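We begin with a single chain expressed as structure tokens, specifically the form predicted on its own.
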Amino acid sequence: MSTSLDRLAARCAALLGPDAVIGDPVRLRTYECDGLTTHRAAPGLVVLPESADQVAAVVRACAAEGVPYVARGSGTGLSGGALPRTDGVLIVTSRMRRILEIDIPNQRAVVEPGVINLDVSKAVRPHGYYFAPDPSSQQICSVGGNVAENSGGAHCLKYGFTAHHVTACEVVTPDGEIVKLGEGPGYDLLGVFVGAEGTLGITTKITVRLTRVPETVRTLLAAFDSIESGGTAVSAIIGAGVVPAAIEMMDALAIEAAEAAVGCGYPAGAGAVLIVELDGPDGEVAHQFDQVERLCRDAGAFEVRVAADDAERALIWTGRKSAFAAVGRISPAYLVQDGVIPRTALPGVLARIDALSAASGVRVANVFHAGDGNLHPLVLFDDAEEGAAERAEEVSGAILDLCVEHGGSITGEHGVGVDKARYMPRMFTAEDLDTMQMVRCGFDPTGLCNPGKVFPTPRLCGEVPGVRKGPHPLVAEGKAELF
């Protein structure tokens, strides 16, 4: 460790206790990446605080030493947003997992950032409520990470993303002050903070909105010969004015992986399956369900299954919820992509992804939130084969280009992190990026809070935003690359 990290290790041990500080190189490897394993870096030091005061004390110590730091929850992110710094401190909030308050009359709960997403719903379910954001990793992902990435999930079509279910956050700012965002008049700083990928501070307490459990939930699985036909069904359902709680789709390759992993029993020979879930008052659900079933058959569904009870509903969802991990059954390695397109563009874009895959020889398994056009193509490759990773990355980038070309985005819910920073100029101008950087510098003028994430090149807070007249100093020194 460097002298600064040596001093920080001793200081953090005094603040948190020696069992909350990890400096052993072998143990540090546990934290070298998040869910996106293609980016790895062992942290210089790991600390595990148990309170907001301890987080603030660690941040102040880092600021005093000029040492960068990164916050991490459960480590399930898929963009490298929690990738640590080898010269910095990783602040892990996994010990901060208390549900501090459940306020049913006001339909809210107050939780620490390390609380697991699904545990919030389990705690309030006896009262007839749940926490609506439901990422596929909800059994292990933390609410603090959901806030950082503005996570969505299968039911975000109807219920929205994390930002729609967070009413306040207690935050440790980059200078170590504890502040509360989301209450009182003034600018919507909470709106800026949620989804900022941990670059503006560290949340230590979150007030979440609770949603009443619906009266009725009905789920169907429709099988199609092709993914394009499934996309047509999605457009027809939304076009009819039906807003399901969820519309999810998987293609043949994703179905193959899910069957190998969990034996979900989807219809044999399906080129795609569509999962549609409706919830709400019983009469409304019954009427809309008939519409959805008819529209799926009109679009070419050769089989429609309706879940008769909660057990069958869970079985239908098992394949979709396990899809990302299941792909490991059919490929040694894969890239998880995350782009957004308008719903009406689904058939055309999916066809072009198929063409990209065929032309490159790189297999792509498609799993996505079809209702809001949030694609999750899984680009498969063999990491033992020379050049395979590079070809997969090229296809992955081409898919993002398709999303931007059709008026979409390079990310819907996984975030930019380090993985997509180089793609930001494909969607934003230099002026756009400089404006974003001005906001970041307003929160973190020293640039120590999760540096190197989101933006394509290092942009220093001392620089005047605007068109650069010459190369960035770090580029000139060979310490950074300009994309």
The other form holds:
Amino acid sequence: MSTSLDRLAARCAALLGPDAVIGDPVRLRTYECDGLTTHRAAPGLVVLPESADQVAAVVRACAAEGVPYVARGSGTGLSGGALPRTDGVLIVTSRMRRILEIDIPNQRAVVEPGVINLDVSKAVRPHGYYFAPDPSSQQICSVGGNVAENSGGAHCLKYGFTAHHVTACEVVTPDGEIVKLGEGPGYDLLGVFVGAEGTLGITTKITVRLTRVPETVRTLLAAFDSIESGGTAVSAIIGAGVVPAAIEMMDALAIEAAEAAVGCGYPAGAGAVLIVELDGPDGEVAHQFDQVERLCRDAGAFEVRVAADDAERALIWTGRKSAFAAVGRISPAYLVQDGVIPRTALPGVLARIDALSAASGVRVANVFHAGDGNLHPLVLFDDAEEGAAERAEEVSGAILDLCVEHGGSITGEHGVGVDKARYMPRMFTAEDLDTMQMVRCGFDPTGLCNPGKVFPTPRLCGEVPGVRKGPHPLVAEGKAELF
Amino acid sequence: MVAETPRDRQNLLGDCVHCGFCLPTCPTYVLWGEEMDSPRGRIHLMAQREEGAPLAPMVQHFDQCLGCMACVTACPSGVQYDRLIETTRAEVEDEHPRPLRERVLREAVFRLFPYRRRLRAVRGPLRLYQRSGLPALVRRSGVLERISPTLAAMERLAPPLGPAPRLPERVAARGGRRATVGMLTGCVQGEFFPGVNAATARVLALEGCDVVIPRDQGCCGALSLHSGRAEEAAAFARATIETFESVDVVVVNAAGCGSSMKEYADVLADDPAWARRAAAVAAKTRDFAEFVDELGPRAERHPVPATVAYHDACHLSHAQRIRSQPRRLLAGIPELTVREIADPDVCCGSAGTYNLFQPEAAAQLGDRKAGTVRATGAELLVAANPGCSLQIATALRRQGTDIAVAHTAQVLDASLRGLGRAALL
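One more: the block was the form predicted on its own; return the form predicted in complex with its partner chain.
Everything in the complex follows now, all chains and molecules, and the chain you saw is the first one.
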């Protein structure tokens, strides 16, 4: 261990108390990865602050020593955004979990970053409200992590991402100052901060918008022979002008996994299932629900199940929400991919994924937020088998290429983190990336705050990219226009 | 204990995909928010151990696991944490030298609790002590706390004792006989909660069962099994199997005992002379609520106008997956209102011997649970495990609230015999 880390350990123990500092190698290793286990790095030091002042003090101590640091919430991220630095400090917010204020008349709540997403909803539910972003890990992921990753979830088709539900953040900046973003006129710094994957500072207090629980929620499960007919149903529903709260699709392999894990009782023999949820005023939902049911049948659904009550709805969702982890039942290891394509490209892209899978012999299970074209292919492999991980990685990367090729994105909601930094140049030119770096340098000129994430080639302190001259390369190539 | 090849163990560990869904239901993670005191973190430690990392810094975290198995319920990947922690505990007992003080206390606990005669010998002096003015004095002085937090916890948790009438060896069915069942009386249940066993036998008889209560039965082995004392657990299991082999069904009213008896097949899997007999007894073991619910109501239910909070004992809800049956039994009692306790998945901190060996964490968890129980406004706490009732009642007392406690069997007994609420409150 380097001496600066030793000094930091002593300093942090003095600042936070010895119970809030972990320095023993065996214990440190339990923090070596988050929800993405393919990247591992044991942190040099773990601290568990309980207040914004403590976070600021740790950040200042790191700055003084020139030691990098990474913030971590519940450790459920899927892009390695909270991957620690072996030469750095991991600032874990799991003890900052107080709900500080619930202000129902103004439809907002103020929470600490370690508060669990679902706990916000539980706390305000008796008042008839909830916190809308609902990633599949909502029972454990932290609101601070949601802010860093701009998390979505099954219902973001209608309700938007975390960015749309956060109105202010208290932030510890990389120079250790506590500032508030999101109030008053001026640049939308909150907009820059949310989704910055922890590279611009650490949020210590979040004001979230609360959403009224809809009058009616109705959920159906439609089973199809094939992904194609499921995709047709999705297009038909959106095309008819219906905006469902969620449209989720799972293919046969994902259904098999979910069935093995939670016994969700999805129709046997389905090549794809579609979960459609509508919410809103009674009359509107009733009318549109009939329409959706008809459209599903027209597209070839051989069975349509309507949830009769909350318990049945929960059962339908259990299968979907546990799908990622459930794949552990049918495969020793897997990669969760996250890409976006235009909704209309769905059948074509899925056929190409099928072909990729057939050619490589690597199985791919598909789960997706079909409404907004956000794919979550699960690439299965056996980590005990020589070279299997590399082959899976190759297929996984090829799927992202497909997404970009179809005008989509390399991530919909899991973030870039460390896992996808190398794919960034497939979407952005060097000039684009330089521009992003300049924003980053504006917040973190010394590059100590979660370094090595998002950007493929991390720059060193002070190495601010130069200003681009001449036309943008995409414009020069005739691929884009300037307005 | 099932012998595991290294490959088996690797596979069991490899089932964990590190998703973190277990964290919010893990009592120690809820308390401290630390990775190595979560199921995911403990599995990571076990994997490090396989790679040769030293055991010493891990022991504390394995010891701090309550074994509540809430993580097993929460896990979408089907990780068998129950098997993992049991073998890990056995490994700790084999390989990790504990300090003398800890060894003495552990030996004392394991030489006392699984033996009814020894527990009975303690009853007399304990009753005398409770009736004297000593308890108040002892607690005020904090003298026990200074000698040993475990002893202090024992003193706090001991239930107020009354007389313990002996149960007959056979209780005949009322009305037409529907089944013949054996009944496990349990060690702590039998000596410290004799009323629960009496109520269990009466309810079973009133519902048409011949109840066989073998007098020479011993400990089922639960405490040993859940503490890594594999050999001791196997010995208790063999004796219990012999005792109950001849009945059709074994009814168990203590959640911890029921769950360990249902595990007998695993406990004796490697003993060819016993494996099949163990599996047979495991297969016919039923929790009291599970069995009575399965049997269906026949005796008349009389009103019990009371508001109760039902507490899920971990070894009933997580280990045996029995949640709806006791609630259905309670719902079948006229004029009884059942309230749900918030965060029902999180353990109360009793967890077998946990409140003795980890008194501080246990007390914190007890306080949390007491708070949620109090919030229900119920006047009676119903639970199916003696440890839970003691733990929660003690925590409530600490907070200045007295709540009556009863086993599901006692509430049913009061209803079937038309005793009303007075019998319970």
